[in-house]
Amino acid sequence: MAKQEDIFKNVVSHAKEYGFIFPSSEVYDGLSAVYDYAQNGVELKKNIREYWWKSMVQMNENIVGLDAAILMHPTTWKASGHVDAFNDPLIDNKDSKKRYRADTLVEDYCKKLEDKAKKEIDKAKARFGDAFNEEEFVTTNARVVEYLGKKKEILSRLAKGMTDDLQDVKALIEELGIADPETGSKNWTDVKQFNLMFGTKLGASAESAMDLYLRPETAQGIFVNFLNVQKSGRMKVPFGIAQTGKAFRNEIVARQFIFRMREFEQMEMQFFVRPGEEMKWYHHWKDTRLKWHLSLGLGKENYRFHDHEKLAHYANAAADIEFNFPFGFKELEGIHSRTDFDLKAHEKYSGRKLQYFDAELNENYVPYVVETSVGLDRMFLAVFATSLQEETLEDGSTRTVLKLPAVLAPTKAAVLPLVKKDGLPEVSRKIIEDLKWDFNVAYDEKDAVGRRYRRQDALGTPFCITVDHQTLEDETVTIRHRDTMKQDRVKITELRGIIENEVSMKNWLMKM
């Protein structure tokens, strides 16, 4: 566990030191759970967004894009259920005056049970080696059965309490002896619901201003525009509408860096289908979305599906793609079969029909919806944390390298003159002028070339191009590959093709 914490601290530290993510308003001591994407972070984030957009919109003839406004008519959120049901169960500690999500306290307790079970499994694995049968051990070892059985029972009681009576959740916390993580106090208040939406006003004066909300999700902007898009684009079911954009949630217990923030960005697609065909498309998008993640090469072992047993009131199937973050497996993307709940709710509250006429069936109906929704910030964290590695080299030295998928790297190549004289900077600048039309490239002439290599490794730059005196004679340069540190001598005219082969979205998406 300590090792995981150290890894996570390194991720946060590296993100700031190398210009990826800064705490927001840091000169004023920051703003909790709000972050700014710095000069390299904004490029990485943009590249992830574009990689998603190209695969989802450009590569699918029946999916189009949308950019709905953040501010929406307040009745939108009444129809969607957010006004009445978008709440977190909060509990205060009377001694520390700290506030926590009650369900998170219980889930953290269960995580400790899971860690205990994993410790037993790891010990047995080390003892028995290749002969170890993990599946059999998990079902027969008394301690593991006890830990996992207790975890399942607690989560079941938590789910029931969250639905039926929040006082049962408080009773569960007290029964388990859960203490304030910071002070150890067990002096708790009752559990109360807290609405997560940020409120704002629209209007010139307080008396006439309309109460609005900053949108807590991007999906509703798609639903209320369903008919506009369908008619103006002459779209035929099945078809999808994709959108990326900011959403806002007044998270009380925001933590784990950019994993859970108050201002975040989503990449969503709502796919409209015939009623009765939603499960076919649900399984299609589960499979397709996992392939998209795997195309980035972050390791198949770092992904798993978590199928929901308890479904939201609007869904008839739901699953999460979970990723192995430095703090364990957590939700990265959700795939949900939302039935026709959203469109029918907006029909009811707006008084307008949101139906599709299916010429093949010669009938009108409200389409069912299959949703894919991935957090862009979480995707950034997954890519960044997995890519950050410490390597021990053959000579015993170490290097910090950010092995970002080349297609996502903020800077594709750095051009380095060996020395700052003899015409080498001028040749280097000419190479940059040629490459920058197609790639984001950097120029670096400070320090010894070895230190410059290390700096670009830490920034995740896939290629370093070194211009030396031989370049002046035969127009060749040394190109160094970040991951292998291999160096090749190539002609300047070959650089574009070499870089393109490694960073092309087409080549990466073809892996799906």
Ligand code: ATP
Contents of the next structure:
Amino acid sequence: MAKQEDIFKNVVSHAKEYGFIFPSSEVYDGLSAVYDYAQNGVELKKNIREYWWKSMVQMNENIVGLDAAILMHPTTWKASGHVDAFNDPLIDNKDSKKRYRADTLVEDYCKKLEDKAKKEIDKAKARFGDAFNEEEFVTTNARVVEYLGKKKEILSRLAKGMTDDLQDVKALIEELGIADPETGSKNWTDVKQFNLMFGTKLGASAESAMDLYLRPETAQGIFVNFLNVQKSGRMKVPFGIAQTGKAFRNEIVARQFIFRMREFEQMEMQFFVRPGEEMKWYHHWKDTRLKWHLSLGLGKENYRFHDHEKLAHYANAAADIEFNFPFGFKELEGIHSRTDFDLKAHEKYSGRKLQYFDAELNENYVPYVVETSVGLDRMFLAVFATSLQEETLEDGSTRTVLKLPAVLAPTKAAVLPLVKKDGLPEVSRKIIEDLKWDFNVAYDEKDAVGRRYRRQDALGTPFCITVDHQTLEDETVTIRHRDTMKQDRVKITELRGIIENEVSMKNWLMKM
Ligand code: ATP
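How about the form predicted together with the ligand, since we already have the form predicted alone?
What follows is the whole complex; the chain from before opens it.
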């Protein structure tokens, strides 16, 4: 099996080579942790966004959409806590002058302990074969117990240090002998907090300009519009407001491709509920969101919940849906019970009431909020990386195939004339003219048909439709299925139905 690192490299290069993702402003050597979505990437991304929007807004009578501006009144970020608390703990290496996130250095150290434990487990697995009992081994093997125990102890000290005293995080780094990953130097500065928001200015003259921030999350645009939407839409609690849009964070450790970007897109929904009912809704949304992910068929084993023990200042319950990325399980989506923290804070800072009159209870209150927040780019990476597969065929040859869920594929079908003459291109064009009203379809006449199939496989196109001489006689074509490579002879008039059946959002969302 290919190493994780190689798989990941392959994902990045495939994304570039096949026109999914380019580094931003690449002619100037790129901009770190900023990426552009190319001709195929933009389609895949749009389809993911639509899949989310449909399941949230269109399918729920009590959820409506919003598109708030990226620039917001600066007091918003004071109220939300971002000005004071949206920080990363940074540490500099005095010799190399390189800057790192202190918590990440410690977490990377723990990952090594975990890898060591995993190595022992794999070794034992290979030795004992079917008789191997992993659960028992993990709790009894001295070395594994030591590695995992140490990891747990370190992480709990890290968590404490992060809230109580950053100097203890520095002490931990020194005690563990953690060195600068690039130079090996252990000459560290103190750990300092660094705000992740990008600043900008509004106004022409230097004196009168107002300091603004690029929003670090889309949620606040929803909170400040809560009453506008509720009143103008005559919404009744419980109800939700959904939004997709760009967010900006000056991330320090910005590696791992589009997993951690400085400019990214979020898909968030804030669900406003009666105080006291938030736990019921929190569990409801945890469950519903996982089902949405599973409906895409990327494999149940690739998801897990991580329930937070330590909660953010605004939350009374929180969980992540983690996904098995090429570099391990990491956060894909957050589900947070945010209490009435945000609305109360905006009431306090704005001096306006942000309350709801509940006619059934005959009572005014500030609703509680349950949030679901998923990164569109992380979704893209999850889908893309899992779909990219290298297959060995019966004849021993290999093919690269992007097994995207058909509902998300950038192009649904490619129409290929077997040869570039005898009227076959004309018939192909006619098929395209007919299908393009409903689906993204492509035309390809270059190279032998086998090569064209491979090209479409690598782009994730679910169907190839081949027009040959028989087509001229009986108006049939062959339709080839990407995943099985099975080919069927069908009537041209049947094509729409066959494609629709596999790509329709309805059929996919019904699996939820
Ligand atoms: P992390 O712990 O990975 O930094 P977070 O807990 O800060 O993430 P949230 O503030 O809960 O993330 O944001 C919600 C979602 O937005 C995340 O689950 C993730 O999918 C996405 N997201 C957050 N930061 C980034 C980023 N820098 N690049 C891409 N997506 C991001």
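Quantities reported herein were computed from a predicted structural model and do not represent experimental measurements. Positions refer to the first chain, counted from 1. In this text, rigid core is short for the largest set of C-alphas that superpose within 1.5 Å between two forms.
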item: Rigid core fit then Ala126 CA moved by 2 Å or more between the two forms; value: yes
